[in-house]
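Just one chain follows, in the form predicted on its own, and it is written as structure tokens.
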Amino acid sequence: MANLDLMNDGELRRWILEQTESGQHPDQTLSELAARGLTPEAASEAMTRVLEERLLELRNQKRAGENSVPDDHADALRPLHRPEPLSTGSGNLLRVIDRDVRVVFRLERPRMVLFEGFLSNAECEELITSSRRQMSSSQVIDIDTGGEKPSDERTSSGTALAREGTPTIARIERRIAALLNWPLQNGEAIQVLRYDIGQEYKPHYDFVDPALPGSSPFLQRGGQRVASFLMYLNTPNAGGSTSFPDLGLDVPAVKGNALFFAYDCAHPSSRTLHAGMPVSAGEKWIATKWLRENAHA
């Protein structure tokens, strides 16, 4: 039998391996390749070849083990449709409906982009005086539910803001639509949130996960999120910046600011972990939109 079958063959191929895990030593195998009638060159290829496609088994069977999740958790990992931002071609300025964004920085994965001067100062006063008046403590998604409750992990206070119920507020949510290309109607109500000093929201995900119990209520009003846009009201003394842990990247409350960034799915995979970091002096206000695939009622 030619070399080549020989090493095509799936019974010689088993005999490699079985001498191999078992423990038997190279040279051995070899040995007993070179009594079957192999040259030395051949039986050594063919045994290099058996353990090189082996070990390369050996590790996609350990990336899928890293990267699987168990059935019921697969929709997690179903690609979303998310909103893109729109381009500022070779520049870094935007003319968005009736204002001029600036593009500080953009990232690939997780998609993510920080605009400077979103939000005029007088738009960030006006949000944080309609708002003051109406907080109350904030609180999580129930996994166990699809409503909401409190949390230690979440210690600011908050309140949501009827979507355009005031002329500031509809053109806001207007120049978010144009400036994400994404429907009005996908959005959220904005919510505004106040972090007093040593407050903060820690390590989380904005999407739900579709395998907990209480997502089915969740997603019944809309689809999933699949983008979060942070316009910071103030900048605080210190403190306050937005962390990414999965990325080494903090980002610093500026008034005026706003940061986008999306999942490509409702996984630990978009790598989109982040979280409110304290404030160490002052307070801190931001305006959070969330967006859905479809409609939000």
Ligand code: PD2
Second form
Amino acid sequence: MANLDLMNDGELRRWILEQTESGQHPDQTLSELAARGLTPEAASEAMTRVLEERLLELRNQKRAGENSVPDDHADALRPLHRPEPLSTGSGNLLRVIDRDVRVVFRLERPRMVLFEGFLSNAECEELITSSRRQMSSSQVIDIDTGGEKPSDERTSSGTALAREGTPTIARIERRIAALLNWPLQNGEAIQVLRYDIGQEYKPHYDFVDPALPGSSPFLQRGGQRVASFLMYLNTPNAGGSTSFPDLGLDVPAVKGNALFFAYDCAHPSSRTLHAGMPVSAGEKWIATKWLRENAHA
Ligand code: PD2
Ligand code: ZN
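Switching conditions: you have the form predicted on its own, so give me the form predicted together with the named molecule.
Whole complex next, starting from this chain.
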């Protein structure tokens, strides 16, 4: 890379686009900019401006019918309309329909909030008891066919709970919809997952890559995923945190807590790479609700 000091705006723009299009992680591009003297704020501002302008350019090209770049590339960078949790105002407590929920922390990019006491002990226990009998090995989406397949990346077992299938499920789903101000119909069925010792979900994104052929059936039913809502149903004896390698953040699994995070686009620049860390003692139970752009019938 040429010396940044000697680069004009156009060269800087070209360089940022080259790094991004070659698949370089945005954090790496940001650190290279910082290493060459830009403050973190200026580096982040330059990246955001360049990528947003490029996105606009791609959209305009598409509209003008001169789509010389593959459609799907623009699709991954398309800004997603996503849920925004209720605000607590100046405190950290929220009344969500029937429960007092406490905000433990909030992050701006990616948008993430950890809630304490989202589920009662009785709700956690009921979800575990009603799922225990119907667990099977967890699967991942098959990017070639759009079906599902087992994977060494995800070694838990799980089950899906029909939307509004019991009064408890319906109550929890209404609470999620109210907290996130997002239609209940735009939520997938809750998945309950169990991890035994050594089981994990290796780093992954929860959205699908629109460029891959297997993503079409997934996207046709409700559009892209825009956010994840993870509810911890027990506190494992050791291990089992949810970790975000790009953020250096590790969220411990604590019974009743819920972790929300949203993706501003279906691309690694959303900084939502995350993993379910291996359980090292006891077992871990979670319930996950993924939110879609549109109704998920
Ligand atoms: O179990 C978890 O903590 C976890 C972490 C990341 C679950 C998922 N992702 C998932 O089911 O997508
Ligand atoms: Zn995940």
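Every value quoted in this text rests on a predicted model; they were computed, and no experiment measured them. Numbering follows the first chain given and starts at 1. So that the term is clear: the rigid core is the largest set of C-alpha atoms that superpose within 1.5 Å between two forms.
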Quick one: core overlaid, is P245 moving 2 Å or more at the Cα between these two forms?
-> no
C-alpha of I16: shift of 2 angstroms or more between these two forms, rigid core aligned?
-> yes
